[in-house]
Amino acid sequence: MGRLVAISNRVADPRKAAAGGLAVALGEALNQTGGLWFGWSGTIVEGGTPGEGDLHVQQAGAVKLATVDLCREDHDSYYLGYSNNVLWPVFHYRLDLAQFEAGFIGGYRRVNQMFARKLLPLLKDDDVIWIHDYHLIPLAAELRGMGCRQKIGFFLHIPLPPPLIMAAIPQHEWLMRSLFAYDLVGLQSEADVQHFSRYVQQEAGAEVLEDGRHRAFGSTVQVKAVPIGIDVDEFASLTHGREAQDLYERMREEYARRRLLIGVDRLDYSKGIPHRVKAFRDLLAHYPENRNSATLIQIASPTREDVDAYGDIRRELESLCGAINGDYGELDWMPVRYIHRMVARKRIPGLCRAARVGLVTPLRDGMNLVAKEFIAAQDPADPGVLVLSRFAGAAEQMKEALLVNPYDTHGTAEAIQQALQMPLDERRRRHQALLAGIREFDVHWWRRTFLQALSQAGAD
């Protein structure tokens, strides 16, 4: 394989891979090939020229990092506008939250064109290019238009919606057509692949060939489910680190007479946190033996707070938690502990290990790696139980979890009760099977599988 060129909205230093995310997944391959990682610098230039931004290049060990600044107008239309107020809500099935303002798509296309212009002179003939996520869907088409002939793959980290929901996006045909500039498109689940195939057949009369290849718009693209995983050993090692151990011991001591349930999420409307809190209230109402016994710790770290919908969900969540604590709390017991701030990643495994139940109940999620991290953190001799939304991509792989419909709050409450009452033998059996699965299909498998498939994919 030639040099790996990774492109994502934000760039990370692979020397700090323990911070998680794409750096863990890509760091090894980038280091091995002396790779290049390209994306937005995170800098917003007030009063800058739309479609223009300074390029910054630095060396991080064997890896070259190249980043581009965005002017305020480009940031607001490309990132806040089209990426996070159109694509994010629609791809998570929330048409009611999408803002289809005409100017957004212009900024989205303009920034992708600028990225292509800035990237092209940095490329080598034998590079293998891997583009990530919804911010950069049209980037390959822009590169192809400028003469780029290298292998280009794309991975969508969020779900791909069904055809009728996709069709609600103005100029959805242009967006989906741009995927045919790739040699390989990787999606999180088989359901996402089915949605892609149905869309291109219904809207573009695509011909479906073997090996997941689809022909339309005069091009052929291979589409494949390659679910992302975690670095199990890395996360397990964090579980035994000092910070995680300290938190675990404190939780066990403080909650010696309680059973802990935990939720660890970004504060995002896709995560179903209010539905989860309502299910916990239902648990206390219908299974009163859990009063003064079960405690929900819900971490909802801040995210995209300049988008109106996030202020709404924060206010709703604070109201719900306050009402439950007011109705059911005792002087020595608070049913819900709600934390709206970042908790250091090194401490999260200790919290997971102390919990009897992990609640991962998004309304829709591309994968949800918290589900896999919860399993990796457990004590195999006395593991907690994972309650997982059937609408998370992880549910396709993690069938030994207790799968729930998060919209059904009473059904979710019953699953939580089942988890709290589950015998040790069953907990061990479920955990053993789940752990084997996340080990087999870990983040290194994901990277190897995608890059191998990309190397074998042929441009039409």
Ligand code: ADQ
Given for the second form:
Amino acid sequence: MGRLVAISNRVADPRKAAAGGLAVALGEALNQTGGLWFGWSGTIVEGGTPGEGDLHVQQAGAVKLATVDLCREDHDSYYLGYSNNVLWPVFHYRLDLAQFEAGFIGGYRRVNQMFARKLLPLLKDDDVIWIHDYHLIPLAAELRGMGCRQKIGFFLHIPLPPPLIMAAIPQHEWLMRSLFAYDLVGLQSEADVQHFSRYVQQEAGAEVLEDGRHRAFGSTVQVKAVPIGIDVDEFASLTHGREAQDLYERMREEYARRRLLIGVDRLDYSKGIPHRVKAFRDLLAHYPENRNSATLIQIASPTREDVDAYGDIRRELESLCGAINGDYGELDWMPVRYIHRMVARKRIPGLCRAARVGLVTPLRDGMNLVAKEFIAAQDPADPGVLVLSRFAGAAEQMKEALLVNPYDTHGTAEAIQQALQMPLDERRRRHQALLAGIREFDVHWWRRTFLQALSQAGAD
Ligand code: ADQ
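Could you please show the structure of the form predicted together with adenosine-5'-diphosphate-glucose, as a counterpart to the form predicted alone just displayed?
Entire complex below, previous chain first.
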């Protein structure tokens, strides 16, 4: 394989363990091929010129990191505006939260064009280019327009909505047409692939060929479900690390007489956190044996705080948790502990392992890696139970979890009760099957499968 060039909105130093997720996933292939990782530097320049940003190149071991600054206007229209106030809500089916402001699209195009311009001179002829996520959908089309002929693949980390929801975006046709500049488009689930296929057939008269190839707009793109996984071994080793062990032991001691339920999310409206807390309240109301016992620790780390919808959900959650603690709390027991902070990655496995129930109940999610991390962190001899939303991409793979509809508060409460009551042999059986699945389809499988398909895409 040629050199891997990864492009994503944010770039991380793959040598730093705290980088997590994508950095772990791509780090190995970037290292092996002496790769390049390109994206926004994270710096916002006040008063800079739109469509212009300084390029910084640094070496991180074998990997070159190339990042570009954004001026305030580009940041606000490309990142806050079009990416996070249009694409994120619509792709998560939240048309009610979308803000279709006319100025956003200009900034989105401008930044994608600038990225293409800055990247082009850094490219070599046999590079394999892998672009990530909704911030950069039109990047391949911009690169192609500048004469780039290398293989280019795209992976969408968030869901791809059904055609009629997609059609609410004023530029939907332009966005979907942009995908045809790629050789391969990877999506998280088969449901996403079906949505893509239906859209291009209905809206663009696409012809569906074999191997997920679709022909429309005068070109052909292969579209494939390649669900992302986690690095199970890395996570298991974190589980046995000192920080995770310490936390696990402290939690076990503190909750020796109680049963711990855990939720770990970014505080995002797609994650269904208020719905989850309501289901927990329903559990306490309908199954009173859990009072003075079941305790929900909800970690919801701050994210995108300059987008209005995120402030609203924070206030909703604070008032819900306060009300439950007021209604059900005792002098020596608080039903909900809500923590609005980031938890160090090294400690998360300890928290997951100490929990009897993991609550992963997004209203819509591309995949949701917390579901997989929860399973990887469990003690196989005495594992906790995963309650998983059927609307997470992970549900297509993790059938042995207790699948719930998060909009159904009482149904979710019943599933939590089932999880709390589940006998040890059933817990073990389910955990074993789930663990085997996340091991087989881990993050290395994801990267290999995508890059292999990309190297073969368009070959015949
Ligand atoms: P995210 O929406 O960020 O990513 P998710 O998969 O849930 O989602 O989590 C990513 C990572 O962040 C996990 O490793 C998790 O441990 C960590 N994390 C989440 N909340 C945290 C917290 N409060 N403190 C510390 N760490 C936390 C997008 C898509 C997902 C998709 C991923 C990967 O929205 O659907 O699974 O990309 O493709």
